[in-house]
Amino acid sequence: MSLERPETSESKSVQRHSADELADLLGDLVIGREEHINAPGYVIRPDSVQETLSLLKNEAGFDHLSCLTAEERADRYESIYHMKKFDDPTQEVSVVVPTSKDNPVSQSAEPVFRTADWHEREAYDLVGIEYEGHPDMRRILLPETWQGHPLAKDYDQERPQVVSLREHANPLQEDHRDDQDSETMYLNIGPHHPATHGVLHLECTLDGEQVADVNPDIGYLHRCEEQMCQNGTYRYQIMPYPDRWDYISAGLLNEWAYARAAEDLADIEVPEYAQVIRTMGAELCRIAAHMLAVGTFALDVYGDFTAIFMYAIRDREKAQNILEDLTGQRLMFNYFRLGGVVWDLPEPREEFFEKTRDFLEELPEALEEYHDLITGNEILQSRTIGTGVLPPEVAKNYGATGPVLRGSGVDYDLRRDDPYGYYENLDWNVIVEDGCDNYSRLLVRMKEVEESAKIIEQCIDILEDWPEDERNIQSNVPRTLRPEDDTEIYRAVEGAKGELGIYIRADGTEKPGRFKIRSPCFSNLQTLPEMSNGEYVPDMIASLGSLDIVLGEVDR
């Protein structure tokens, strides 16, 4: 396991390109111009995806595909894709693809891009839009029994569905029929299973011992988010939606990703003092979800609750009540407010500094205590280290982030590659590790507490010293906000398991046109397959448990 420190965003030499640039890269591809807030868009017909998609990636290094939006507008149907470089995740670019509304078809990126496959599914699901050449199109978060897509417009949410119960067949016993030396099994994992982090249902095809095949199906915990925050106004009705999506911890890293994306929208400063309580918060948040990562993890890995579970749970418990301190709510915080937040620190404030201090004064002995524990564990070693492996070209390929991506040595972190809030005036690093297995992402979580507490500390000396008459905790933001008609973006932050992004399109209404949630979880699940084929079916459950999914956010 290497500790040597990877080359940083700061000595990477990313080569920029001009819009115009790209646009005679693209050639005779490109049918049209469109200008989204942050990204040139080009528009293309829906028989060049492929061929558009592998040259912005091999010519021009857009090596991530971050998200895909699809939506029904009055004339046609359209897929965004949504294009970064993991080298530099400032430089954007929109491909727009109209199908005709007669005929929804586009060719699949999948080819060119592992995590469309997913991300073309849920477009098909949704929205009815159908991706020629996809290796696996069918429904991904409703039953394949459902009746219409429910984000298209003429569907009818008042007509009945009758959902049935499929027979499960093994898929790859027509493989092995005729070797007499292997014998396949099908396996049933949840969707209520202690081992499952939740609503999931894994698919699994044994050979022997051996995973031969894995299938995530998802979709039981669906509850529509994006179409809720479409029939919200954006000034007060849709913050406390994100609360809900990964709603284990990591409420403000969450209400982060909305605020972001709809200040930029409307042009909306946020006051600097109000930028540094929403890092320390937010910090916070990211120690409360990594110590239940850890906990649940090691719960994963050893089959029991056991002593490193409950002190995960009781330093999580410590940081949930600094939160509530802060924000008035233990879980579901609601907090964050578009231009700042809703109210100052709690008063007394030497209280609160004190009561923060003690905790970060506390974690260093309780972080050496889990290294022993867990990391400096010869059974926890022996059952991660070399299982679950995830090659970093794959992890790119897929489109995974967070403790993942940079577990397999990939050093993306939007806090400093993307800066916002407070993060690029204070002193931390970005913790990689290049073992890319089970272990690699255990201890970059580890590590990441550490950080999370420089930080905090840092924030609470800034705020301490802060002139009391100059403590504003918000801008002067309108009543009602309409965005102009058609205006366009995508704006993510670092949440606590990786890139969580919002794409909006304003309609000129206080309420979004469309509303689109990259949920980091979705990206992530997608790399199972590749991590547990060939691996026992112990070590496919610790992979599953290394990727910190909540399928609240998975599903949304």
Second form
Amino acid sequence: MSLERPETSESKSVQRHSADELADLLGDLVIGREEHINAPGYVIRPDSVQETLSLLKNEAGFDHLSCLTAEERADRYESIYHMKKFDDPTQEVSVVVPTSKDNPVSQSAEPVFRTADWHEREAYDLVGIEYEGHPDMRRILLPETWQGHPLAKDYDQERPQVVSLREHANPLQEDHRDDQDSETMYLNIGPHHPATHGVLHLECTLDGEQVADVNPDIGYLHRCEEQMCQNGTYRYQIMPYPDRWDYISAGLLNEWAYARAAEDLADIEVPEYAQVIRTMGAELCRIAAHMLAVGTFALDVYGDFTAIFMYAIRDREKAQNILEDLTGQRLMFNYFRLGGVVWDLPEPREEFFEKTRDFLEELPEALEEYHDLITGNEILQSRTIGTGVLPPEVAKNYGATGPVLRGSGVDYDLRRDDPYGYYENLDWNVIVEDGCDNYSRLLVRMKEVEESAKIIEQCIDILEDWPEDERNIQSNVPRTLRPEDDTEIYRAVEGAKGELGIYIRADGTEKPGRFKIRSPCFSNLQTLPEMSNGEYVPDMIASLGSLDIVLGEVDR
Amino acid sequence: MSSDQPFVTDDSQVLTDTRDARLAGADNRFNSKLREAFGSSPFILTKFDKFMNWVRGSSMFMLQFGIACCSIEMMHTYAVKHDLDRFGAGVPRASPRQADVIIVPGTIVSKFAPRMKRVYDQMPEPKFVVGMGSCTISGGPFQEGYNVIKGAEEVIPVDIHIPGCPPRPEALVYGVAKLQERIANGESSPVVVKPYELEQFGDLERDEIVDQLAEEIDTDDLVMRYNWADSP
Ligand code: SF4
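Switching conditions: you have the form predicted alone, so give me the form predicted together with its partner chain.
So here's everything in the complex, that chain up top.
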């Protein structure tokens, strides 16, 4: 991005506020100040959440509620709202809301940011904080009959649990009872269904052929990832888990999210050589992930299992082969280490470069094929153009990121806006389409593959010329990492699906005190009802496909 | 064969003629080693059970069933490079009613287990289960999680376990081929009652948890009970 960076940052220059200016803006609302590594933190009372967030949103331009972290501390419960600006994500602020131990109730932020809906339900489910004024305070990830809040301090994991399996009732039936023409019908899609991309349950209410209401019911793959990470040591034991969040081969992208947060937390440098390898590997992953997204989208829209899906898998297979050479694994790479990567490029290097170059060389032709088969196909066009519309303001309000947001015309990409790795020094573009529909989200992914290919090509050129005795793949990292007590950090990277952020609070030991994953799919999936209410069922399936969700990342 | 002697037929001649006609000529698509061995007779004798087992093993309909990361490798197994179809086991069926093999590819958590059991119950007999990956075997990397079932075996009977995280497509192909071999030999794991079955809530032993939930849950509701302390 280096070539265009000055110009874009000028055109996008966003007013910066110093920490004190923000404190002045918030005035009496602030009852304390904190300093997190990523941003200043303001402590507020639990009954002034909406006021504070709307001030920050409307007056200071923090229009992106990227994450909500809830936690039980020794003497209090705490919710932290991480806010950013879509126009400049390097400007961040955290709003800390402590509540008392015996009555953990805090005001809901849902009226200010729609995305808070699910985030707060999750905080209630896992930690046990209640949000006053929330429209629908239910469990979201765990079964409704679950007893206790697993990330709270007094939770007994050995305790038996009873999980019910019920018929679902039609939520709209009452409204329509006396209207003969619009009988609504209730339809369950999933959790075992070929079109849901995994174990997702959609509770749909149909009015004739149209979707009157859809409620995504998640939690069928909630694998306790946050707990697993909190039980692992920083240095080695956490790294295998990120691979399993967005498991569509986006492993290295996810690993980078953890690596970035932990490295900044523990002040670890990464050698430049390793950064180039990371960048290359991550983009290969992005290609593999987008390929599957495109293949399954075609499968969703016109059931094409024989051509496009197979083509997509063929190209994914090539990317996976290269990644296997690089990392030693096909899917769960576990390749990053704090401070670098685990090993150098495979020997003989020439062969590796050649293989990768061949892949890149064949890619344009393959993409041509896809464009013929998919984007140039009239049937697909008439099925996807103008369906599943997600206006930019709505997308922002829901905290959607990645291709979903860029397909709605918002120019937001952390690789450029909050640079990390080697992206700054490379020449590539952020793809933005302003159709806001299923088609433009598809188009964004297809074009991003080209950009990723450009990045990989440049990385290879750089790696090839790297002097042999300066190939430093890892910096010196202490054997055990013990970041200082009470340091907090939130860092995000641009994953295949969008902003993948990690919040860590260190508690002075070699394991994190709180490890929170902000997954892009979780926020993206929330937009599904917005996109599909009033549409036909198959268009809803297409919208779901265009969101490209991975349940491993939605549920974590 | 001469036509003026209608009632006397030279068997050996007929055999050979038919055979030659089949073996030679432009179109010999239908000739196989098997055909050669059988001659012109279209009949073979075998035990019906044996035959059925062979049939079952040679045309398996797989349930299209994806749970977690392992299902990505499962998709690769169905697709171009590995092509499970070559082994007579690659027709993915979207409905459990049409399938006789279920590959369980991933982590099973408490909310999903009753649903999976229901899908399994809906499959027609005889049915077989392939457990793919460490999660399906034991809970894998998430074994210590508060929500994770420690293996599919806790919910449904599994015929073949394929270790790995995820197993490579080659491993899955091998596992499926092994399963076919076993089915053809008439071996499969007996369906036994497993520790966690769907039960009616009203029939559960009354303990603290059941008492707590008694008001929320209708006694006719189906429920599944998880006893984390006693599971492996
Ligand atoms: S065994 Fe590994 S790859 Fe398979 S579902 Fe479990 S974590 Fe994912």
